[in-house]
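Only one chain is included here, represented as structure tokens and corresponding to the form predicted on its own.
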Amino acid sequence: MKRKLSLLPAGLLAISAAFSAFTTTAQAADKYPSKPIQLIVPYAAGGGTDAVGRVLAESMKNILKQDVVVVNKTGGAGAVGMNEGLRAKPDGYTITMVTREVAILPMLGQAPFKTLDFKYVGNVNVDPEVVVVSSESSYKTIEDLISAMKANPGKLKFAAASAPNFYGVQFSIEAGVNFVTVPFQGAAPAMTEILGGRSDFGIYNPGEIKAQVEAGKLRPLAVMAEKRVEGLKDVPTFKERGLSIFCGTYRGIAVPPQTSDEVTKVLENAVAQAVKDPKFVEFMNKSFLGIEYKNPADFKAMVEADMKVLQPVVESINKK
């Protein structure tokens, strides 16, 4: 049998195969996506996160003209979802929905992974945290209920939605204050508690507290923002107060780090898309979720400034 001898240089070769790889890896992100995408959600269904992802998912499906089906994988505060996301196949077809969990699990030591080992794609909602109390409570203001901790220090209950409770740490480190913390297993629990007078305070997110407060039966004292929250116009920031309390949860898209730029673009463009849907807007809305989109960059910076404000959360928690 003939063998056939190439006639090209051994130079000209490589390059023609080094183009065959670099046009086949085109055409490979120009069928992007060519199949329904997973999207993890690190918690379970019916919660904040669930809900922006899902959301987020039906809006993206409309741009990528493919099935994006919500997946939820809860366990470790996040971690376990988070972790599946990251070792997924790096082709776009896992996506992972990241919260404020990303950047404290592993500073705590609670995550088999690095916050910067993901690649951000796009970060889309940033939820600040709220300080509520009954409305039948005697504290009017952020001003009062922090008096009243500063002249009886270590009394005051706050029913926790988690523990560690990182708004809760942040929240007593900023304003100078000492209470007792009752954790307990989410929001909805935690405010029984509030609203059956056995706890004085929470710290809930919008979204969290949205029926208690339209029902009046919780009264919100303070936002932990730069700004006040849409549906929550009359209620005051603690930068209003005088206080440099910023404290939340944000929302956002990452995939593993081999992921390739070309992929990942389409992702990118998806999500800022999705972001001004009218649907995802109006539901984003009526839901007190706030929208803020990020783009791949800005996000990381994002997170990246987050672990320098949880550094002394982490060193409060860790000597307790």
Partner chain sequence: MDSIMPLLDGFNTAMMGWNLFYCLLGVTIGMLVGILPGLGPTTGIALLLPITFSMDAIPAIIMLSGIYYGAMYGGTVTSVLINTPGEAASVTTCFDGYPMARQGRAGTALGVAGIGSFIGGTISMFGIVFIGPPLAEMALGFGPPEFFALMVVGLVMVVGLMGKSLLRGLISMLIGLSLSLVGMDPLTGNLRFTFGEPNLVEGLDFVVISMGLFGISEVMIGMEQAMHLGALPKVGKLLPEREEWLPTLKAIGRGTGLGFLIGLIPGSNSVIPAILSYSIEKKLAKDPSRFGKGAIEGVAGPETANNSYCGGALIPLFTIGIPSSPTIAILFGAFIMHGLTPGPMLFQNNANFVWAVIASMFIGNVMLLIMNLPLARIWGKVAMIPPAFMYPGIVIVSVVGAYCTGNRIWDIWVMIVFGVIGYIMKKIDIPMAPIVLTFVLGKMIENSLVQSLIYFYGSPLGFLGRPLACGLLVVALVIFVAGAIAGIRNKRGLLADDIDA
Contents of the next structure:
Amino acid sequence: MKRKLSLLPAGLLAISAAFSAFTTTAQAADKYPSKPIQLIVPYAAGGGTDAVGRVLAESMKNILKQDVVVVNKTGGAGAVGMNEGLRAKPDGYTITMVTREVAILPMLGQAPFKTLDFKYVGNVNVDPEVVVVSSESSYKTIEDLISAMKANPGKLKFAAASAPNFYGVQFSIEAGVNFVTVPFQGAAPAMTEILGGRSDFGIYNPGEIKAQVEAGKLRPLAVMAEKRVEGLKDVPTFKERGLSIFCGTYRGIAVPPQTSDEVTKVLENAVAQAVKDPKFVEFMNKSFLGIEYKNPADFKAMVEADMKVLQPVVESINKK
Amino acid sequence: MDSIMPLLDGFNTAMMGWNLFYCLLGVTIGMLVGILPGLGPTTGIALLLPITFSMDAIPAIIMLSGIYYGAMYGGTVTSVLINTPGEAASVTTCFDGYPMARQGRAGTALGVAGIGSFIGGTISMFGIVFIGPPLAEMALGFGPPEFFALMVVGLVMVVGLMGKSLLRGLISMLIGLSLSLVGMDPLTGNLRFTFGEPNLVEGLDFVVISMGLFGISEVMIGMEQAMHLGALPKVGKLLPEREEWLPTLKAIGRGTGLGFLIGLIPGSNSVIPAILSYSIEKKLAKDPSRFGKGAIEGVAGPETANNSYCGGALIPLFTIGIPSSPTIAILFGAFIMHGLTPGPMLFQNNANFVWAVIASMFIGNVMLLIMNLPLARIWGKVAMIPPAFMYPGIVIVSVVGAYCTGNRIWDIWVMIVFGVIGYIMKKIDIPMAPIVLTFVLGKMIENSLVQSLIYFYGSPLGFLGRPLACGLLVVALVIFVAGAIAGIRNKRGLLADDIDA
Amino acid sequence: MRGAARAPLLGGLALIKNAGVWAGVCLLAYSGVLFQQSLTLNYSNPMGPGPGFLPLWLSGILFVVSLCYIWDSAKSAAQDESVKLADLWPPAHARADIFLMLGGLCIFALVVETVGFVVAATQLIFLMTMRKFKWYFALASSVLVAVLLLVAFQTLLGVSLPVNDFGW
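Structure of the form predicted together with its partner chain (previous: the form predicted on its own):
In what comes next, the whole complex appears, and the chain from above leads the way.
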């Protein structure tokens, strides 16, 4: 038993050392931010939202001179993490990365909060969706694809990256076409179906299709955006082809509504600066993620506008 | 054979300066995340990805892929020592690895797993070098109908793992399948069995369930038996007995082939080759009753298969730019981030890079073997730690692991509940393995069935038009009918002797 | 000890005391709930099976299998070779250990977000070790392990654990 006892003083020493280290960091509570900030990413480590969250945290850390720690709180297709971020102490030390799901989930009745409960701080990323077909397919343009769908309603197959697929439903409503949606878990298995010739077309983000487009395996037909996308300059928008389909995902920072204006201002400036940080820009460009900064007012306006766009889509999904 | 020269060049690059260090760092972190339940290769790579922002592409990818295959080695350790799979691919290793540790052969179990992993990992690397690309193109023809059929074969194999009582095995299997239904349904996104609880929307987590069923309940049972258990287990020797070598090597050989081929199929995961390998070993063994009681082939086969799978799964990434599993998907992201586009052009545009990474994987596997064989002895000693230290350790690691899977308290509660369920199931002799295995397969079966039927416009007859899928389904039917007939014949034996080790 | 030779009253008692029968009843209830829930989901869909297809069949089969299991357990209960309900309760010598662990786990889950990881983990490890070692040794090592785990996860692996307002 001698050995056990000799551990005791060593253990106590370690504890006291650890305590003193912690108390020193906890004391200097004068100006925000005086301690590390937690950034809730409501999706698992490794996804697109996680990647944006981590690189943004890295850039904000240098601007705020405080650690910004990414915490992945998964569950409820994002509802769990966003809800936790919304209900966190409104002291600015817990901020949340919100995505398009912040608008979608409450509309589907799958979230314990309302979209406009959040105080929006800044949007950093917008990714429009791109319609693609296999490069071996006979559809050379978006018109080819749409007229084929009109000629054979309910026959062409759409390999969807998620279910329910808002992009697909919106496409079907706005273009007035009818097709079969085959749901997959993520863009990669869905694209495999197109490459394997089992599905006819797909709708994904630029980052997801980049590799296959460059390799000449997938052919992008049209982008669901206002203007052409960096890196896919040859690809027309739906608007150019006379169809007003705008659809994509977005990611930004939000805080609980009671957060004080000073704190929000600090965060707002940090986000605004972070999106110009060369490291952030380089990462986003390399990953084919679109940078689009929006200040609090514009961000909120975008979310509100998106809710209007989503209304008919959600209704059509609920009807089924 | 024109792959040899670039490969040698690759070795040159991989051995240079810091690259070797990053390879070592990667495989060490991989071992660590593999060992800790709750952290898997997916999380490990995602966490380290930001650190590589400022690094060059070659060392960055060398390190990240080191985490990927290193984790497969690490996962074995917790399975063997504390009967808790460190990551999903190691579930089957619990079946025989843990009994081996109880018999004082922890060292052998870990040693064989290390050797098998090394052989599987290395041979699949040769596969990448020489025969990968054409196979990857062929694997594209593998769609939901074929996948569904493969899953059904897997499910039927699980029935074969159920031990002596078909009834109890079926119960366990149905519980596992029903648990996999919780959450968002794959076709319409409808919520099933969530009872308004947002934490259930994405379903239950595999790691959390298995930590509860295997880890926590094992501690409870252990506390009960502690009074009766006399001597502590020994580490034992590292290498198998002489007469065990041949069956072990055969199991390793089969595991290598199986893992590699399944790795080629987009959408598969490392659990499938492990399950299939375990069932095949059990079917081929002269005395299948040894399985579940410390059969060495039951450790060697699956452990080899999951490492070989890792190599195989890189082929679709390198050659057609399709990530075949979530972990590979993050690796894919890392490639893109470093300005490399996975796909057919990769070998042409960035040949030096590809060959350096492949060469580093050879080196990494050697490092892991060197690390694992002596370490197996050290890890094996962990099995000798008295329960008074061991149990709090298992519990606290499980709690942290459960929390880390989603950073929420919810998962800790789920683990506690499944711990108690597992305890009761052990008492009433319902096997737990089918629960976790069918839980993993359940969602994929439903997905691929629904996807297939959509492709066939709703007609199940469509399967007849897919020769490969049809063939696999016939195989599954034959196995099932044969098993059922054998079961009925031995009915008296079944009821008389229900106690399953 | 043939079942037929026993008095019916004794047989009934054995049935009530039989763990397998009760487990079967629980399974029956479980499958019943699933079945009822499945009925609220669409069985089919224009394109094939709907979200309720697999759940309905699974819970239906589980229902039948649970009935078989109850019957099987009842039969073995009559033969007096089955697991008794009382056997499910932890035996006296391990009861304290098992309940301290489960209690510690529940307390951990309840308080960790307020008091932080170090306190909650110390509590859990201490409850599990206090009966085996001298209390001060148990307490010191619990604190040490808790702190080390926090440092290892937060600093070395970059995984965040729940902490209190002071950062531990």
